[in-house]
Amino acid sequence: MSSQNYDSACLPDLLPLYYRRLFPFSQYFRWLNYGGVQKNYFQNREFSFTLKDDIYVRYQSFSTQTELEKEMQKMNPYKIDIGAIYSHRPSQHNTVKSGTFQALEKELVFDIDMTDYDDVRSCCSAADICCKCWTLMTIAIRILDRALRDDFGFQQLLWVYSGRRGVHCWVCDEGARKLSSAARSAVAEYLSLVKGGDDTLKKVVLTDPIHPFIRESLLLVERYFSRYALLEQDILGRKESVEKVLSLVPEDILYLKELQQVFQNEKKPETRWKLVKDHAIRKQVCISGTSKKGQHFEKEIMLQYCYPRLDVNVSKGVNHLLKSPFSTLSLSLLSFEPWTGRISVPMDLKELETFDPFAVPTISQICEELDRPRSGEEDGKSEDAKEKENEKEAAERRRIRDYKRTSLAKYVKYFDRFLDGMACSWKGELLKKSDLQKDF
């Protein structure tokens, strides 16, 4: 079966191989155990599994990595979701006194989904994505990563491609994991600029003075706006798109009619955008009294077309589940939308500009790669040489994890690098605990 022509009907055959030989259990446990700093942290974590025939199983929990491995290899989940750390073992939630089973902690998470940008992209819609609109995910990651690090001081950010049409961010700092629902809502609201549903025409409204966070975000948006909005989406080229942009220009601007007339003669999108900015400058110069409405309209347009669109509900709930890294399925099996088959993988922000979601391996691809003979193994060897080589290869395969022979290897490497960074903070906490225990 070609790795590009995967079929979800083959999952029952592929998943046992994936969980037996390819899933990075060691790194996965290392992440969610957080160095063992806090007692029962991994044991009280909720996992949920989506099984064959869309059977959804919640409140799974495990004592050890070995127990997790055995259960996942037994159940072969089509999709894995990660939930909160609870006051009791989630698997025993039915046995504890009513009201005492509480979600205590979880990573601060963010979910950015391409479907929320349908009103500002013309290349695709719904679940479809392409290299043109993927720029929106790049912008979202750049803006949110900077803000979470610089404005809030978080350091341990794990960015994950969902495997389908968006990205997730797991903020793993201890302070982030302990945030209350109210605090999570506050962070999410601070980061949210695009407001309103399908019926809202103008979704970004700026006030004066512009907040430093918004100014920093605008610097990042400006780097991508011309390429994404003017060239790839042609927002000032097609008639319906031009009308939409001009509808975002405040009606009280005296130059609007003039702008519309100039557009009749000037067809180049880049020149048209320069004219819009020039009119915005004239608006700011001519503004008088307290009538400041619309003075930043060109910035509002840029943000409406490019700023990250967050699902605040995902971020604010401590007990909200989110798809796990290295999970294989992105949607309900009963959905009529196409399944990509791509693995949900960690991302390296050093390579963000060249990240290609279509190059992320599918489960069928890595299973094929696992059993593919290495180049040159079969050519020009005697039977004795081949036998010795097979013995050598067998020994090597025992030493090296199977995933290193597949396209999954580089994404596990990204995950390892992230975990090594987190380990420094774990060691510090363990030393503190050790010193406290010695303090009589």
Given for the second form:
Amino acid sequence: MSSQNYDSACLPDLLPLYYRRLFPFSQYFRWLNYGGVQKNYFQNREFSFTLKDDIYVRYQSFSTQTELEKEMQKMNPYKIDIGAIYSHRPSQHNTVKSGTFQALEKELVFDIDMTDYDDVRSCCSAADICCKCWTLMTIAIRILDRALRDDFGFQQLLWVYSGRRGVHCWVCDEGARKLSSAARSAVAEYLSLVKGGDDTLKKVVLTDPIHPFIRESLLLVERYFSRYALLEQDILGRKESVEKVLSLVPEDILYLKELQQVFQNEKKPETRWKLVKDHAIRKQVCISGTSKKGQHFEKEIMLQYCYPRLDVNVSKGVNHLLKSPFSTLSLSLLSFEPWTGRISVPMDLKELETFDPFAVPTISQICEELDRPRSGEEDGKSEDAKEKENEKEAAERRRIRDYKRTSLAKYVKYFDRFLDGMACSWKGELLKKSDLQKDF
Amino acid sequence: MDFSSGRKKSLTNTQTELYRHHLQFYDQPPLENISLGEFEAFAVDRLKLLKTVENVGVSYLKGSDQYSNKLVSELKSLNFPYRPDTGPSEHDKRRKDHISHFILRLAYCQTEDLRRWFIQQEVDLFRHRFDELSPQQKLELLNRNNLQYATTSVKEKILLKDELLNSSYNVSGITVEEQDFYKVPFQDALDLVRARKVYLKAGYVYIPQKDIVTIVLNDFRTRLSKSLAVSVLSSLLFENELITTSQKATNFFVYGRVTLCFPGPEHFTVLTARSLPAVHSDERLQPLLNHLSHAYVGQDYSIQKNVGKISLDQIDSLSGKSFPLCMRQLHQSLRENHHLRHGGRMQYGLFLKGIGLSLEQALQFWRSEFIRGKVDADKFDKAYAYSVRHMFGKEGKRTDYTPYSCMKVILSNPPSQGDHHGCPFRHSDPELLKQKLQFYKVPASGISQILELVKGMHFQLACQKYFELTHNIDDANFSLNHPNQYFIESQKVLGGGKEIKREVDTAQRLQENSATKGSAATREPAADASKAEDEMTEDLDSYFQDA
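Taking the form predicted alone as the starting point, write out the structure of the form predicted together with its partner chain.
In what comes next, the whole complex appears, and the chain from above leads the way.
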């Protein structure tokens, strides 16, 4: 697995370039303003910045897109987090009477982190990822996306690659933004199946009846299980892995010894798995009523190895800060971990199967692309005309042209489409409001 | 709110309408005049009811027959609506239910702990009463209170049959066929969603009619929670004084009546306006409300009905048989150390007064014990005797102090090093408590039950359990909240009062021997034994019938 090591001296040069010429401010503002349906929605939003030398500042807020741009270009944050919409402007929170400054709304968010799967992946550990274990993210996205849409009825979901070793989901529906903390934790619990820390061996326990949510999730896992677990992760190949898998088979099963014996002769992972499944079916048919536990152990194994692991705490709090899309770094330069400098980009689920986290542009990459000589530009305006335009517009146009020349383009384009989708609902809301105010 | 005098007598139409139904959500505060007496009586009765709800909820499985029966009998005895009849006789009970709920809201809104307690008991009470409604009445209640959830069409039900069956082990094929399923927004059914006990589709959970109670309860709990928050804000706004607003305030006070004026959401907006005419604070109510939340609402055992019926040499054996653990412990340390500190003297001394010790006996008792210790007779007479007489209301402002209730023992004056008072279930370290119980030969299984109750902070129930274990009975059949009550109940179990030896002559002799003047009140007539016994039993009975 390759992670490009950066000369930390580069970053101070790259960030200003990034914020002046590449960061998609107008789309960003368009998103967080939510069509201007609610007053002061953008103004009361908290941002937090991680600056040079690891300085962390909270409660940043801005009145307009221009102010946001100016400040970010001035501060050149290494990392940006988005927080909640508060009752007052976060930058003025000290002037507000204590107790009345409250977080009111925020998108419903989920954070899937590859390190939470360390006990079930053999290819990498900790901050490392590779194409083999990336499938876990694909499975996670498939399962959660389906559940959030079909079960909960949410529609405006933005999936973002976090830049290093996981993905985030931002549920932007109005209803989602208004959820209480209790509701958020209920949603996260509903979506949680893998429970337990290092000292829990068996992290998934299923009992009858199997809830439709679990059934649907299993169907999705099954699509990937064979290739991912049996082939790539080889969970039934190497001895230690086999032992680990078999440790998840219920002890009372007489077949366990049988299984272990059979495994002596049968080496192919697919066949071994088939044997496990057969035994599971046999157990379900036989036991019927005496022991409720352990009937679905083959399902439990699949889920333990593949089912998404959420951090409930991220989703629970209305005021929880989460890394912003289009932000760059996620760790301090003072650590010695190699960092990638990859941009946090929105993901188009239509291309999920071919998504390659290593193809996601890094900040130095896109800065480099910026300096490349222009080729095949569709821009036909004359130099004079450009000079005549007022400066802001010109800068804007330049920026639009700029990112389009880089690998960032397709991600911003997708983000635009996502925003277009949301815009329909904003229009409806605005109309409703103006009708109420008799404002034609 | 407009208080025209025409309001005084009749209830509003909406209120009459409200009382046609057994159960309500307490959305609308009552608007009428009631007497101070009614105000207090209603509040106390509801408090008793809620305490029973709490006790019963810990002793029995909620929803079981025993649980329901106990609640129904308590509701009945306190004159609250106990069955979903729609008869005119229920009108008064429902009015009482309505008013008492709102009064307790005011008393219990002040702190987080009080609010939590109040909400929990009210929710449990509501659940019990909701369960008693017929399906028809349940639907009606939902409709009346804007809990209008769409039902699934038959077609949709058939389509979703498998999903519905698999979502909850609570749902059978029959349920799906016969019952209506309601589509409730998932935000209103968070507990079901969290535990994945229900079918969820497009943001709606599908709930069979029989389970709609969970939703209803959640709704009730949320509404109540919000209202209590409003109550707090309103009362804080006026510096903890209950405000009644009216334009003709004087009229109401003259007749000793109270105008009920409860802060509701709309009221709150009115109250925040600066321009308020004639705002008066009602000083009569605030003390009552303050005390309600710490109230002991039973007997106070201050009237000594059995004076002289106990002789001093019985105390040792009584302490083992009929004293609650706190008093047994105090008695034991008194005997061991020949001394007790002030807190212990008060708690134990008043208890002894409550069980029937006369002043003379008490003086004798304390004196003889203290003399065995480091205190000589003179010092006792100078220092401690005064305090004993004080307890009996013979000194100072002559207040006849009442024996401490469990609540008082548990909540006030926690013991420190060298003290032996307080409630052992509350104040003793569980390990020490365990040892103590073992020493008193409580069976091991009983000890663990007691410790469980202590862990759950149900100290009085732990003591009740101690009662049951030491008297070898299954069910104490009373709700313990006073040490003297424990004593009486114990005597009742051990032989209906017949065991209290009357030894009047002994008592008299002791009185004559003591330094102070004998009290005339303790002269028992030398009637024949049976008559005296009847009298005693009668007296004991009257203890139970009292309030």
